[in-house]
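To begin, one chain is listed below as structure tokens, in the form predicted alone.
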Amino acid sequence: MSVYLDFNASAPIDSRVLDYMVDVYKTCFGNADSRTHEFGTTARRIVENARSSFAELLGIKKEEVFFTSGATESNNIALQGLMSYALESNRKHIITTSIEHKAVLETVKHLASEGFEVDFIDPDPTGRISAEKIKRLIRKDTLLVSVMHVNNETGVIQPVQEIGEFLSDTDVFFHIDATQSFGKLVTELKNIHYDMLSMSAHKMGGPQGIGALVLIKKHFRLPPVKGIMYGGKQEHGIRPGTIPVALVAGLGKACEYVAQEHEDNIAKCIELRKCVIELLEKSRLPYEINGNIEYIIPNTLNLCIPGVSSEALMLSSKQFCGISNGSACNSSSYEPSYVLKAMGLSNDRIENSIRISWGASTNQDELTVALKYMLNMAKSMIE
């Protein structure tokens, strides 16, 4: 049986969530925007005791909370919402990254089509962003900064809390996709100084197709972000349509679990990281670590065979393991990774470099079985 070892593109939803769910979907089907009935009330009650374990894993107010359909749709709320407010303003200045997940960079492309300047900063070849780039490009016109906290290819932590320590004495707003780091480092994103966050509920072991916004409040206003999208008043204007009630207290039921055992996880996930690690030195294969293990997460490693195809090594030990080469929203496409080149690796060690990731849950004698299978497999190719 081949072990899943992507958890980076989606996690495996918790077996507790998934109890709850299921009891919610049984025992609840009422609208939660509904007010004349108990069906409705009870469903309300439901969404608005998820949305306060959400606040409370992050250290917010509850209603700095909006529930969505995931990152991409935040991240799309979050930039397109600033529109009016931007031309209101007459500041029409974004920065952001070149290593960005096509839910930032494919927004602010089109923003750009719209008549906004945007400046895209490379990482160094460690994989890491300078925030001295980013305050040396900030203007008086300057709308928004998006930078994400944790790169979901590399898994390189970026500098978001000095760039949020610098920007939160300014009036430019600060964007951080936490896809990645929510739920893994809680303690982290409770330090940091940030005016929205983007997050899915499929990357930290609840369902997949809800996620959430945060807007907060400063001044006791929240950004000036407007819905993109009409059809009525759910969640404030923000995201119209029905709320999903279930899916919605699943994700709140994944916090409270995390906000328990998040230390223990991250314990765990670095066990891994050895393990993974020891195996590759015991396999003698040449190999290098795409990015600075020092600001690594601990449940992730990008790395390059040198003569190993990732393609190549991906099919032949798919029996054995669920690894990836990057981003899974660029999976069918056969471009280099966009996020290595902008690292500055050359074509031939992005072809060969893979991606694995892991969780808390992954089975440590079964990864081993699993890696020393692929790693031999990796030792023929080379043969």
Ligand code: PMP
Contents of the next structure:
Amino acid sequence: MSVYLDFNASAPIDSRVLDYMVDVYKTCFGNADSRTHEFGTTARRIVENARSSFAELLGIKKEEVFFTSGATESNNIALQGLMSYALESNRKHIITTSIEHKAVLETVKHLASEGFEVDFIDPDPTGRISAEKIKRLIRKDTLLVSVMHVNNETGVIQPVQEIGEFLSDTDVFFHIDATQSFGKLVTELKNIHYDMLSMSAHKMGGPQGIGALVLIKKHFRLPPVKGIMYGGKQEHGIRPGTIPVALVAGLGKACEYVAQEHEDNIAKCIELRKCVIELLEKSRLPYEINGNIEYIIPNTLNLCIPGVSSEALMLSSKQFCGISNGSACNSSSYEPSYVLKAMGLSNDRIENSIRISWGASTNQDELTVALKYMLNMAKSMIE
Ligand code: PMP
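Mind pulling up the form predicted together with the named molecule next to the form predicted alone we just looked at?
Next comes the full complex, and the chain you just saw is listed first.
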């Protein structure tokens, strides 16, 4: 059986979360916005409990949480939703990075086509963005800075704490895409100053198809974000459409488990990382880690094995493990990773790089067997 090592693309749902969701699907089929019967009231209670669990995990207020279909939608609402405010206030300058997920990059490109001016910051060769560079680019008409917390391809943690601290004294909105850190860097996220945060449940033990946009109140007012779809008034119009009660319930339950277990989970991920590095060392294969290990989240390793094409290695190792060479959203194309490219890595290095990502539920013995096979396969490709 093949071992799943692509948690950054999507992590398996926690079976306790799934059990709870099945129960909600079976027993609570009402519409959370129906006011005329108990079925609606019960659904609303479940949704609001989930909102509380979510808010508690981040240390924010319940009314700052808006459920969406996931991080792609949250990113789109956060960025496009500020458009009318930008036009009214004549602030049309945006700063972001060249290593954001496509859900941010394509959205800001669209905004650029509508007359916004966008600065894209490149990371240094270790995969990190410089907070200083961002500070220097702030202008009078800067509307928004959008920086991801953890890069999905390299796992590199970005200096969002520092950027947020600096921006908290300004009127520039700060959006963080926390899709890869939510539920993992729990304490860190509680201490970051941001105005908007995006996440998807399926990266942290919850179901696919649900996520949230967080809008933090400043002087009792939410950021002036408008919904980008017309429809009902659900989620205060930020995200119209019937609330998927069981999915929201699953996200809330995943937050509850993560609140109790995140320290153990991170410790397990650190152990697994040690194990992966030991296996690499023992294999005597040459390898280079993409990104500075000091800043890499412990569930991800993006590494290059010189002389071993990642495409060939992934395909020939399919029966042992499921790994990738970048974002699943781009994996149907053979384009070299734009993230590694932005770090200034050579084409050869990019072509020979793979991403391995795991979670606390990954079985160490199974991982060991799978990676030994994979590394032997890599060796045979060099010899
Ligand atoms: N941002 C980041 C950093 C991601 O890793 C992903 C998922 N790969 C997304 C946004 C988009 O998430 P979803 O596909 O669940 O909308």
